[in-house]
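This document starts with one chain, in the form predicted on its own, laid out as structure tokens.
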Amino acid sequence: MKKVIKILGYLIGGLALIAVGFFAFVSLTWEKKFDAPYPTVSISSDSTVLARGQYLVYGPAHCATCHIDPNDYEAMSAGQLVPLAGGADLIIPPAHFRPRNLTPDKETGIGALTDEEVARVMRYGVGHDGRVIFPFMPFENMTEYDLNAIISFLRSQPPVNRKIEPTEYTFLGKAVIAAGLIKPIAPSSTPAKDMKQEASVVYGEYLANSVANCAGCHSPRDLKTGEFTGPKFSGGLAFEEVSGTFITPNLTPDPETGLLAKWTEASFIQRLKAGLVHEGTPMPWSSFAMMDEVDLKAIYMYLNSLPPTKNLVAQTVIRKETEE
């Protein structure tokens, strides 16, 4: 009996040492600094460029969904160009994320950052101080024209002095970074200079993957690390929100389980244009409702070109009162 107790003591002591060692490892190494190239940026005051930047920011790139005061969300949904002064919250296991002020205010916004530093965040997911940015913005393959248009538009806006507190990482989030599970992103190839805005599969692929990030939510993923764990666009990713659980539908053209099999091009466009239906959803409906029909047609064409993936998502909205 004494021998058993002694062995258990060694085991417990060993586990305690491992836990202390892991805690020390995370605490000492999670604040990693990364290096990445600074993209060449060409800021413009041309009205066409600024219009494109505005369209992307409030439309398909849905920057305004996260980088605005939540109190301004209703006004944005009504079509107002509310300031991108930050203030929203995203609380998931790795951290309490606080999207920053994107106005050109030098004290609290991006006014003190160079154009190249802003571009590096978008293209490589590396902040001006070398920290890694969680992969919420899939802009690494965005065209040079669109990247420049967004930054040009942000620079053209009135500065708003609004301090946003830094993101607070949980121990889990710090451990994920320390273990190297979150790394800088990078273009899969040299980004295109520009792309013709047209109703085509190629343009739809660009929008769905490199601008609107449809793949980011409508695919199986590990929300701790951001890694894809199944076929893209097959749905099934669950978001636990205040009002309930939202599960993304399968967007592939599978005739039995795919949402696209039930929608014509016209009904797809009509639904996206209709905007918000379910309160509390993480889907940026208000931004997507601002997209023009050419872009929506292109996305519809691309989604229909995908290999059908069988993945039944029986219920996409589960309100909390129905769970009890």
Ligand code: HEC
Given for the second form:
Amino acid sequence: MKKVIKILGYLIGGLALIAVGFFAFVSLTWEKKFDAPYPTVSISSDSTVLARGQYLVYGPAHCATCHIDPNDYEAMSAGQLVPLAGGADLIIPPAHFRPRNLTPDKETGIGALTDEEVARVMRYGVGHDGRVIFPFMPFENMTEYDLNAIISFLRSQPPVNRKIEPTEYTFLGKAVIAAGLIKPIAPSSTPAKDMKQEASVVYGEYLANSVANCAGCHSPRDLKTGEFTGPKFSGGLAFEEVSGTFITPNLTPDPETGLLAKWTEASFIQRLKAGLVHEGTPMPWSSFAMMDEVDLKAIYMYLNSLPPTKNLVAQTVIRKETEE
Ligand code: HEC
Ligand code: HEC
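Could you output the structure for the form predicted in complex with this ligand, given that the previous block was the form predicted on its own?
To see the whole picture, the full complex is given below, headed by that same chain.
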């Protein structure tokens, strides 16, 4: 009996040591600084460039969905250029994320950041302070033209003085950083200078993967690290939101389980233009509703060119039981 207690004692002591060690490891190592090159940026005041930047920011690249005040969503959905001054709270297990004020205000916005620092966040996922940024903004393969257009547009906006508190990580968030599970991103090859905006599979692939992040939500992933764990666009990723669980449908052309197999180009365009249907969904419908027809056609063509993947997502919206 005594022996058993002794062994148990060692075991518990050992476990406690491991726990303390892990806690110390995380506390000491999570504040890592990362290095990444600063992309070259050329700011323009050309009206075509600024119009492209505005279109991307409020439309397909949906910076606005995350970087505006949630009280302004309705105005944004109605087409107003509400300021990108921050104010949203993304509270998920790794952290309380607070998207930054992207107006050129010197004190509280990107006025304090260089163009190259902003570009580095987009291409490499490394913040101005060297922090690794969780994968909300996978713009690493954006064309040079589009990257320049976005930063040019942001710089052209009126500054709004609004202080946004820094992101606060939970222990889980710090642990995944300390363990090296969140890595900076990088372009998969030298980013294209520009791309023809036309109804083509190539342009659709670009939009769905490198601008609108359809791939990021409509694919199986590990939500703690963002790692892809199955075929892209096959759906099934579940988001726990306040009002219920939202599960992404399979966007591949699989005849039995793929959503796109049942939709015509016209119904696809009509659905995206219609915007938000299910209140509380994480999909940035209001931004995507601003996409023009050429872009939507290109995405439809690309999705239909994907290898069909069988993955049945029976229900995409599961509401919480509300207790009265
Ligand atoms: C899905 C939500 C989301 C979208 C879309 C998004 N952002 Fe962000 N952004 C965030 C969050 C969250 C942070 C704060 C991250 C942090 O503090 O770790 C952030 C931070 C930033 C930062 C500051 C990083 C730093 O150095 O501290 C910049 C610059 C930025 N975003 C630019 C953009 C641009 C430009 C776009 C559109 C092309 C965009 N974001 C789209 C969520 C988003
Ligand atoms: C931030 C996550 C997110 C992003 C980004 C996203 N989606 Fe979704 N999408 C969802 C979720 C969750 C649903 C299911 C709930 C709903 O219908 O709103 C959904 C539903 C859909 C539907 C089905 C709508 C219906 O009426 O049944 C289509 C089509 C769709 N997405 C296409 C796209 C396309 C195309 C893109 C890129 C341009 C995209 N999604 C980007 C999360 C996302």
